[in-house]
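As a starting point, one isolated chain is supplied in structure tokens, in the form predicted on its own.
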Amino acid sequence: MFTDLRVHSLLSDGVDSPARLREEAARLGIALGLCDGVVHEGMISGVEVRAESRRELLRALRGVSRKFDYVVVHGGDAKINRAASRDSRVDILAHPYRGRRDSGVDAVIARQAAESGVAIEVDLGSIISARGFARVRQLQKVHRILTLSRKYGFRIVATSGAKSRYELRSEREAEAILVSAGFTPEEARRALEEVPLRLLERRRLAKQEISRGVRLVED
């Protein structure tokens, strides 16, 4: 099942209630995480951290990794992309190419993301909403990230970036978009299914860790 980890409700940047988003996700046959910075009872709850500088990012990351099921960093700025990709408290670097001519990911960021376990996001919404040559450019950026992932081994996670129920996508739609960007069907399914679950499991284990290398084990 496609687990969409960057969806916003009206409690952050979105326009629909968590209940409406959950209903639409059920209709589409997908799971979702609400990236509102709010702990939603009975739902996967994440936070999207926005920062203007590396220092501000580091300050914002303190504590949030233990509060939420996953942590996303709002990417695009070169310094933020680089800082987020090397911080293991970050689960997802979102849209590193936002507002950029390039993909926002270079060899340094690729190596850092692979070593720290940070997944690089492919925002399906940014592809769908682009038109003409702008869409070609978006697909080129995504393909560049895919090429670097194949070389350096960092994970790619695909999300809808949805801010309303109408922007949510079924797994079939999402897979078709990724394949059009050069993903194999297997790579697409990994970005939609396997990677999101691995990120959530990694965060769950990290929240149990009471000191470096020591985890709290419940009976």
Given for the second form:
Amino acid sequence: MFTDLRVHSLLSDGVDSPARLREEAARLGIALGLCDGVVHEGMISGVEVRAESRRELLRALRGVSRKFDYVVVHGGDAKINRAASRDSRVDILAHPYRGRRDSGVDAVIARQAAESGVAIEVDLGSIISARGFARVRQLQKVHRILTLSRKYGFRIVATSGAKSRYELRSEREAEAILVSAGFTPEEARRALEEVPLRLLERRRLAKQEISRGVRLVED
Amino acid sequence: MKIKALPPALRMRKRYIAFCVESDRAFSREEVARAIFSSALSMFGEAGVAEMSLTLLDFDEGEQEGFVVCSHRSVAQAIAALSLVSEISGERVHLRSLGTSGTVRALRRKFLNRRRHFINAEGTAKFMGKEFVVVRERGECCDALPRDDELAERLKLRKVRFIGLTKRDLRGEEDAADT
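Hand over the structure of the form predicted in complex with its partner chain; the form predicted on its own is what we had up.
All chains and molecules follow, beginning with the one already shown.
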């Protein structure tokens, strides 16, 4: 099942209540993570961290990974991309290409992300809403990220980045868009199904750690 | 016996894809057809669309659902073309593909004419300390207009008319815990 990890409800800057988004997701046959920065009872809840500088980012990351099911960093700025991709408290570096001419992922970031397990996000919403030259540029950036991922082995996660119920996509639709953007069907399915689940699982285990690398195991 | 125009092996192998329009208002067949074509053309180009042989065959303006036909090799591209339509006449839409089939008969039987519609509704409601005027509903879901300028701005930005709520939200059984 496609787990869409970057969806916003009314509680951040969306236009739908969490319960409504859950209804709509059920109709589409997908699972949702709401990254409002609010803990929703009974739903996968994440946080999207926005920071202007590296210092601000590090300060903002303190403590959030214990509170939420996953942590997203709002990417785009070169320094933020670098700092986020090496920090294992981060699960997703969202749209590292936002507001940039290049993909925002260079060899350093690619290597760091592969090592730290941070997934680089490909945001379907930015492909869907753009047209003409803007979409061409968007697709080029996605191509770059895909090429680097094949070489360095970091994970790619696909999300809708939805801020309204109409921006959600089913798994078949999301897969069709990714394949049109150059993914193989296997890569598309991994970015939609396997990677989100892995990220959530990893965060769940990390929460049980009492200190770095030491985890309490119940018997 | 009818004479076969083409030997079976050379006939085009077609796939029919059913879809429905999810939006705040109903659209005409014209509008939908133009949106699908311009989307396919923008993403795959003239040669691409020719190879796909994408055509809108039917669109029911009452049900707001219909189907396109394409060659059996380009089903994924056709679904992408439908899915990449983000707005029609300035309103946010989702052309949701419902399913694929090799015959129109099976398509109708399996996917079409089974949708529940929004019906007009009335009333005011409160959610998250804000007031709303309920406009329409479908099962548990209801769409509402906000009485709040900040939310109205946000709707305009998203090109959506209504705030999406559920009946449970209105009864106040929120499942959002803390803010």
